[in-house]
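The chain below stands alone, shown as structure tokens; this is the form predicted on its own.
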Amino acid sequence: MIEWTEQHVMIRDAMRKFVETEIKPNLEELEHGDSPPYDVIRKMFTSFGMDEAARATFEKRIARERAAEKNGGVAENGKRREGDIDTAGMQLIPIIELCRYCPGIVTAMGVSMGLTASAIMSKGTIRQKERWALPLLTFEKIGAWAITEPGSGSDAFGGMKSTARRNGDGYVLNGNKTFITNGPYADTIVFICKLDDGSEAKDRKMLTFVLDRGMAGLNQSAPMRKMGLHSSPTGELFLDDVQVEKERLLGETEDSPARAGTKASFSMERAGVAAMALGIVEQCRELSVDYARTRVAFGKPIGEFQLIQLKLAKMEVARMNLQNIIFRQIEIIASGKSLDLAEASACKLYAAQAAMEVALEAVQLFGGNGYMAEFQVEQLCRDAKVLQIYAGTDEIQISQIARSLLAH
């Protein structure tokens, strides 16, 4: 794949119109007000039929899994099917276009219908999928994926202190999670912890539970204040002796490979960063080109100065590279495959650094104006920084890529 198809361009143009109509006029409220982004996301789902498409896809998959179980076979659980280039592009183009103005919306949406719903769809029983995953996929409900803890940082598994203790036929959950996207407003929470069975902490099984807002002992904090992604609410979760029945244990078995499922979620999250970065880079480049044409200094447009031209050229190179990464991802999705963890890490490492470098160059090109909130590059620069931190820092991506190389 070397260029966008006609269908892709139609999807892109429709998304741009939606962004211009529904998001751009409300950007100030989304970024600096008290309005969470969920109503806007739901309006997008309704406008583009994304909710009904998700429901239809879900029902087909559940029907296949029921048929497989009825025939005595193993249900298709998390296995991807081949699609087509246009359908695959539909998954990434909205991310790109939304990130031109509001990357926070993408994070809120992606964690809910991506990480949270995918965790349930990958390892859950049919009953669990129908109960919790479908409302997330149609965005009727908001989801949060809770793994990070205070003090654990990049050592998500080794530093994890949240526990599940067996209690009759159920469990008692305790722990504290932080930096949880959608945490303050989530209706459904995928909670990852260790089984407290008396063994050494490093040897304990990882278990995943599905929780609902309002459960006794579960406290969801108010939104945290942060540097960027203001339109993506982030919070803490506190669990104090939360009683859960076994049906909330994902897969309803302690033998489900929770670590492998979590790593698959990391791969998906990291692959999505490239589309976010492309949206940020495209907008920074477009704003910078316009500014370089119209801003006059020393009697001529600043675009005539070679140092400014160098900045613009670097932005275009980054845009081309990111677009080619997206094209590869679309082809992989269409083939029914997915990036392995090392390749997803490589995509995220380059994309995050490219977005940050381009955004900083845009601020520098705008000069004093670039530092002012009235000019959009200021917001995009703040938003771009998180791409180097969440879903694994740059340093973690480097380690993952190197380990993969050395293992072969």
Contents of the next structure:
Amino acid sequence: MIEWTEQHVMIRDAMRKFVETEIKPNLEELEHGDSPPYDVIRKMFTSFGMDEAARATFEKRIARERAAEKNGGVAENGKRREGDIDTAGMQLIPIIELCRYCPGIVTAMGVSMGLTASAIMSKGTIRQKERWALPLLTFEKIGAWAITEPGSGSDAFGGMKSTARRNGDGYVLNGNKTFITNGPYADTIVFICKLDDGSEAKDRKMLTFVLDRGMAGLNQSAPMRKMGLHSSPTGELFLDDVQVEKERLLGETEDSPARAGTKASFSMERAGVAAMALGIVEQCRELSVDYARTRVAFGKPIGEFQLIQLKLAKMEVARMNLQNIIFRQIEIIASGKSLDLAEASACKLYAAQAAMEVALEAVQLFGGNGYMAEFQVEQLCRDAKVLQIYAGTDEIQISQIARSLLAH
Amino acid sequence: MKILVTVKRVPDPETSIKVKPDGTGIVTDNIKWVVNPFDEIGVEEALRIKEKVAGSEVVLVSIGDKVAQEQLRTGLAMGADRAILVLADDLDPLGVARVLAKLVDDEKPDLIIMGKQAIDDDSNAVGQMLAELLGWPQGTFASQIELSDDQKSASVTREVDGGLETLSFPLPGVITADLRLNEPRYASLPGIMKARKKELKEIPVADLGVDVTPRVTITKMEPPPSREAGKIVASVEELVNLLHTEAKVI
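If the structure you just shared is the form predicted on its own, then what does the corresponding form predicted together with its partner chain look like?
Following is the full complex, with the preceding chain placed first.
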């Protein structure tokens, strides 16, 4: 793929119109008020038929899985068909367009229908998928994916303190989770913890449970204050002797390979970050070019100064690189594969750093205006920083790339 | 019922328009093109009728350059069934009306819905001319359309100077859409995917055997005069004096 298809351009135009009509005028409220972003996400889902499309895809997949179950095999992914490039773009283009104004909305949406639903889809039984994943995929319900703890972020598995203890046929869950996107409002929570069976902490199995809002012993905090991404509510979760039946254990067996599923989620999450970065970079570049043309200093537009030109040129280089990364990702999704973790890490590392650098340059180019909230680059700059931290810090991406290089 | 809807390719109303230095037209480089917003309202109305009346078909028509395909695809993505693109350069309103009248002969629609005008040249003429050429009733500037249960007649509320007027007439007929008729939907993502597979027929205007010789030609275009800077006056007396002696309004 070397350029956007006609279908991609139509999706982009439709999505851009939606963002400019529904999000841009409400940006102040989404970013600085306490309105959660879920109503506007739902409006997007119904306006574009994304809910119905998600339901149809889900039903096809479940039908395939049921057929495979009968034959005693594993469901195969569909073969690549004509039009798959268009469909693959359909997943990434809305992310790009939304991030031009509101990376927070993408985070809230991505965690719910991406991470949370995907965790259930990759490890759950058919019954669990129908009960919990489908309403997340159609955005009827809001999901949260709870892995990070006060004492463990990048070292999520090693430092994890949350526990599940066997209790008759079910389990008792305990632990604190933090920095949980959608935590304050989530209806469905995927909770990752270790099985406390008396063995050494490092030998314990990872288990994943699905919790519903309002269960006895589960508390969801109010939104936390943070540097950016204000339109994405982040919170803490407190579990105090939460009793669950086995039907809430993903896969309904202690032997499901928890870590493998989690790594697949990481890989997908990292791919999404590249699309987010492209949206931020496109917007910063566009705003900066306009500003460089119209802002006059020393009697001429600042775009005529070479130091400003250097910033604009760097922004364009970043935009082109990110777009090429996205083209590759669309190709990979269309071919039914996914990026391996090291490549996803490399893309994510570059994308996050490029977005941060471009957003900082945009603030600098705008000067005093850039530091003011009235000009959008200020928000995009605060929002961009998170791309270097969540979904694996830059440092973790670097170590994963290096480890993969040195392994051979 | 079969509904024919026009879809004209026009510059995005958000685009700033520049007139060419020689006055022969507008500068078209870097212009974003969209479906004429009034036509988009027409497409939406036709789709709403289709959703109510089982077995309806919505056929889009555009006249112009091959690139007008993009606008037809947008209408197909919204949910129209098929599209016809008549390839022709710069027709005047009568030429457009004659081309449409010929297509009506072939397609035999029960209803034609058009935007009340295209936002490029704002002629506001084709709907009226087409109704006249066909000898069909017309309801222009519609803000509300109601069809009888048997779809044999239409009741159209029009926005006229000083209020609303409601007309009823038998179908087939021509209706032109005003701004408040409806709010067009977004093309859904599955709709965009399906649009690619829908029929889009191209017909060179010469094949229609219609006389499209322009009766109207554009001799020159010029931008509106730029506004001159205002003047700040020191006192009410001076203001009154200037309004009297310079502006001559009092």
